[in-house]
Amino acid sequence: MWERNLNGKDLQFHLSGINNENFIMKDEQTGSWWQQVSGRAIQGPLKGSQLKRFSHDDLTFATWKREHPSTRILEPDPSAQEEYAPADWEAETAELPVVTPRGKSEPLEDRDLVAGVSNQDAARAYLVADLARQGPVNDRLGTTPILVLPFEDGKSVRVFERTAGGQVLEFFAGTGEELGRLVDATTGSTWDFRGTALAGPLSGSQMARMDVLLDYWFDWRTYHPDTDVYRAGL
């Protein structure tokens, strides 16, 4: 998700094409083409320009509705029903070949779903199927200590910088009375899935959020060629 204001001017975008299952957007103001996944102009007068990322969540609607009970949703337009993709569009898309070359040493299959995280130091892919089984992951991305937090059986993922109160924290899933919460082993504080401390010495503290992208492996590695893959215990 990107802010569509560039250098003080609002741009309007529409779908112009598909490149290896990734949207190519065209802005109406200059006719420049933009890559959906990177937010970068790849052709036209604005070639090389970069849109600013807009922080967003990739969650189930159940979680979103629970956290934002007064939210509104965009309903389908009955007059354009025939133009919408069919309900099984994801299954149909999964049958399409990808055009990026696959190396012999690829650690994942092309269409493995990953949670991709990057910063100025590094990029890493976390296999979503593994996250669903493992629970919270305490990791470091470059020099940044991070928490990769799957919930709802891995259907929702958030990532935080796991620091608060001037301390690097280690997290585990709560049990018993803390079931459905997080507990940091450093202070014993209890946290929710929004990165807010609810009780304990750090009560009221908030961890900084990091962007995470749920994506197919082939797409993530195409735009993050230096990425590695997280493996538990390695």
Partner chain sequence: MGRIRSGAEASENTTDSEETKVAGRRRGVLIPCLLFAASLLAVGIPVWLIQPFRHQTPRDLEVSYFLRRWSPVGVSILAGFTLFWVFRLWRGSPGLLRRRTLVLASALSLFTAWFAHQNHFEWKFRPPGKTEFSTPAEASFLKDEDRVLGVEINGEAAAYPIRALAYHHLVHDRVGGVELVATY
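Now the other one: the form predicted together with its partner chain, given that the block above is the form predicted on its own.
Just the single chain follows, nothing else.
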């Protein structure tokens, strides 16, 4: 999700090419080429410019509308609808070939689905399948304490800076009455999947969201060459 306004100018984008299975978009105004995954101009007059990223969620319709009852939803374009990917597109995409050269000792398969998180210190990939089994992960990215939070449907992931009220929090998945919620071991407060404390001493607090990219391993490591991979303690 990119802001189209750059230095006071609104840009209109077009699909314009492909770079190792990530598409290139061209802006009508200057003809510069932009990489979709990074929002960075790679060729043309604006080369080196960066579009402002807006955080988005990549989740099921059920979860999204539960959290945002007043959301609007893009309707299918009737003239193109037959061309849309089939319902099982995820399985089909997983079979497509990969063309980026593979390193000698890659920790994951090219089309392993990862949740990628990065900050100024580090970049890390979390295998989505592992997260779905393991539940919330209390981790540290560089010096930042983070919470990697898989959804109950196993398809989506959110990441927060796990600090609130001046303390670093340790989370675990709620059980019994707290099923489907999170509890922090530090204060005993109850939290939901939006990173909001619903009850307890920190009630009303909100953890800061971090961008997370659901991506294939080959694509994530192309744009984050220094990434490491989280090893699940399963």
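Only the largest set of C-alpha atoms that superpose within 1.5 Å between the two forms is called the rigid core. All values derive from a computational prediction rather than experimental measurement. Numbering follows the first chain given and starts at 1.
Annotation for Ala129: C-alpha shift under 2 angstroms between the two forms, rigid core superposed. When the rigid core is held fixed, the Cα atom of Ser79 travels 2 angstroms or more between the two forms. Once both forms are fitted on their rigid core, the CA atom of Thr93 lies 2 Å or more apart between the two forms.
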